[in-house]
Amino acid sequence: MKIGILGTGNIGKTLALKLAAAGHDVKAANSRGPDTIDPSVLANGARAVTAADAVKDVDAVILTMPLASLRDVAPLISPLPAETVVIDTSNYYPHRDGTIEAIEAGEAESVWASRLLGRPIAKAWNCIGTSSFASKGQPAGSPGRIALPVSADRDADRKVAMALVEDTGFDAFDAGSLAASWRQQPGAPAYCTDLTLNELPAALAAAERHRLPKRRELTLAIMAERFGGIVTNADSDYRVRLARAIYM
């Protein structure tokens, strides 16, 4: 499958190794152009482009970035081919990316970003840490295995969504709509908890969505006091018992 990905920090990194490793034919690309892309990026065979260049001629488009910056590349995402397959990684967080008033409101974070895009979207890799993302994906039928939520409205994205996902080295788990993607969102009890596929259904279910906010925030005051705010210095399970103690 040709695919582009737009963001190559943490978890666009992550992908472009998993997908080129998987033997997708996969482009990379940022906002400040492909020659400022770390060549680990590119380790197993993907290539850096433009932001232009990752979006034409492929089959699915990977979104991994802040969610405020959906806005920058909204302009490239809304004209592409409705059969092209959009995927958004991203999640809400206030203190980044400004307050959103639908969101704030209610409006699941991915139907708001699939209005802002103006075109179907599916959600997923959004709620698993990137150190769980980058060193914990199995093969498949591997004990133990964690499972990731996916939601798209059109049945073709949800079915290349989750295709990509078991390519990542994770069961993928038919989570519904975008407007129910909410339940897979910061402060819900999937939410970076690294869940088998036994274990993710209840999980889902279990949300409530008025407790959501306070305990994403409650996250991140603690991780901010332990680490000073630099949360990518917590190790994959401190981060894991932590959500797994917040959120569920």
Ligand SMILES: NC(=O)c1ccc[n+]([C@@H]2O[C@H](COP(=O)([O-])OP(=O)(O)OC[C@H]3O[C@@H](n4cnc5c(N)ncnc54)[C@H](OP(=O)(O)O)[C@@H]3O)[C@@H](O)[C@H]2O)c1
Given for the second form:
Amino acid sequence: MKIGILGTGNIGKTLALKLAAAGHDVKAANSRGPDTIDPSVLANGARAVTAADAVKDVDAVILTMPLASLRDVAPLISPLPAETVVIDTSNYYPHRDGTIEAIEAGEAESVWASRLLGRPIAKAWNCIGTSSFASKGQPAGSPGRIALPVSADRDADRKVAMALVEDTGFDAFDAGSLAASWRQQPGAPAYCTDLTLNELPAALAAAERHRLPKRRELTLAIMAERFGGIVTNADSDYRVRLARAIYM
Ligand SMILES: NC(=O)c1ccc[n+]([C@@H]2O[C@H](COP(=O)([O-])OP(=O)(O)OC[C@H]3O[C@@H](n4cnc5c(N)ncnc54)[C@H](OP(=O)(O)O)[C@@H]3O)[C@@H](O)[C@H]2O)c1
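Could the form predicted together with this ligand be given as well, to go with the form predicted on its own?
Okay, now the whole complex, with that chain kicking things off.
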């Protein structure tokens, strides 16, 4: 499959490595231009391109940048052919993204993103921490393989996103519509808790919407106390222990 990835940070780098290793034709872009992309992102064959080139002539586009930055790429994404599958990994963090009133009022983050981009999207890979994502993928059928929820409104988007999640080393679980995807947002029991396919459905069902923002902010406060600031690539075991203690 031909894939364009916008964002080469914590999550984008691992996506570029894993999807290229799985045999996909991968282009990767950041906000500053191809020359600034670290060669380690390209180690498995992904090519560094501009953002405009990344979304040209591809079957799927993966957006993996701060939620608020989706505003910058909306002009590139909105005109894409209807059949292009757009998958978003983003989460809403007000300290980084600024206050987004619609989300504060209860709109699911992926619904906000889909409205902004003016097209259907899938939401995937948003609820596994950087370190777990880079180090804990396993072949299908491995005991204890971590499962990740995938939400989408179109079956074609869901099918492609689930197949690509599997290609990155994780069981894909159909979590339903974008409107229901608040169950995989920061603060929810499924968020960064590294659950298996047996455990994930109950965790999604147990989410309590009104508790999510408070639990998200509590986690940030504890990480800031421990690391002296908010970090996005904390050690996997620490992050999972913290998430399980607060979210589950
Ligand atoms: N960190 C995690 O554990 C984690 C886990 C799951 C999901 N997420 C979510 O996934 C998203 C990415 O997280 P991350 O930790 O990978 O972020 P990150 O390390 O900060 O990387 C963000 C990337 O997005 C790029 N970018 C920003 N604006 C852009 C634009 N207009 N066009 C193209 N590229 C653009 C940046 O480009 P430059 O390199 O040029 O700055 C950078 O490469 C966030 O929404 C985050 O909440 C994060």
